[in-house]
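Only one chain is included here, represented as structure tokens and corresponding to the form predicted alone.
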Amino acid sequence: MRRLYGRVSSINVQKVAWTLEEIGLEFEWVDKNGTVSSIDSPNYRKFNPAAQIPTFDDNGTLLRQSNAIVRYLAHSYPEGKLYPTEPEACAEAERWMEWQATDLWNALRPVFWGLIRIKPKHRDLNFICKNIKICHRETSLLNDFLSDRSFIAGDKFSMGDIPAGCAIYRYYALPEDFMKWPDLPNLKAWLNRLSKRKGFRDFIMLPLV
């Protein structure tokens, strides 16, 4: 039995759900409609001591950390055609997965929390605006990279598009009055291509909560 633990509103859970949809694997979703910290319990800590989400149970193989789970699924289930076969394409997929988890997310996460999760009276607007500028700088890098390719690894959709796609959707779903996005046509065209995929529509294109 395959089980995915974590609420659907979490970007890290969304990555794994989208990957599973791309491969066509059936799974049980535990706490899908939960809220922040809803899955934190002594029972859950037995197989994820950090009490973070997601955890994925692949018939007894317990996996943690969203990008690692995406890599595992892409590599273990080649029928999904998510793991690039060419070394250069694989390196680019890996590169932008790391970029999402570090360079972009270090700035996007405090913007998301500040504008969506924190009440207006408690917002640190200087800190939020500082990180919005970093987000714009980072997303411009991806926009330039996508100038001569349809997807991150080249002409074909791959695991590299999943973490970045989840994050870029959130980037554009944040309040326009604060974001004032730069003109990034390649990024928007890529996001439009992702929106044609069922997993993206079902698990990523959701209201931010």
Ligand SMILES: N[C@@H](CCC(=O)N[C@@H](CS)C(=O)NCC(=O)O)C(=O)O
Given for the second form:
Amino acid sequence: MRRLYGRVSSINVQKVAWTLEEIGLEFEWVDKNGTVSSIDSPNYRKFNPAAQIPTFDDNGTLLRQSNAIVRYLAHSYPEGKLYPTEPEACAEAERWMEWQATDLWNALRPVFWGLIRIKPKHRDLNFICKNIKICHRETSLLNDFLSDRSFIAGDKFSMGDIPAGCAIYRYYALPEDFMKWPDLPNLKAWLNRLSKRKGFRDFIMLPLV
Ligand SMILES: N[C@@H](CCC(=O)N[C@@H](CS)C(=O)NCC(=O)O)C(=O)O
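Counterpart to the form predicted alone, namely the form predicted together with the ligand:
Everything in the complex follows now, all chains and molecules, and the chain you saw is the first one.
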């Protein structure tokens, strides 16, 4: 039995759900429509002591950390063609997975929380604006990188597109009055290519909550 634990509103759960859809694996989804912390219970902590989502149970193999789960699935199910076979292409996929989880997310997460999850009266606008500037700097890097390719690892969609695609969707779904995005045509064209994929439409293109 395969099970994915965690609510669909979590970016980290979304990465795994999209990967599973790309590979075509069937799974049971626990707490899909939950809210923040809804899954936390002594039972859940037994297999995720940090009480974080997602956890993926692959027939008894317990996996945690979203990008590690995406890599595991891409590697373990080659029929999904998500794991680049050339080392150079694989390194680019890995590079932008790391970038999403560190350089971009360190700035985008406080913007997302500040504008979507925290009540306006509790917002730290200076902190949000400082992080919006960092987000723009980071997304410009990906925009430049995408100038000579359709997808992150080259001509073919791969695991490298998944974490970054989830985060860039959020970047553009945040309120325009605050974001004032720079012109990033390669990034927008790539996002448009991702939007043709069922997993992206079903699990990523959702209202931010
Ligand atoms: N680095 C971890 C971060 C996991 C994480 O922070 N998950 C958040 C949701 S995005 C969480 O568990 N929140 C508690 C909850 O919603 O119950 C990963 O990529 O899996």
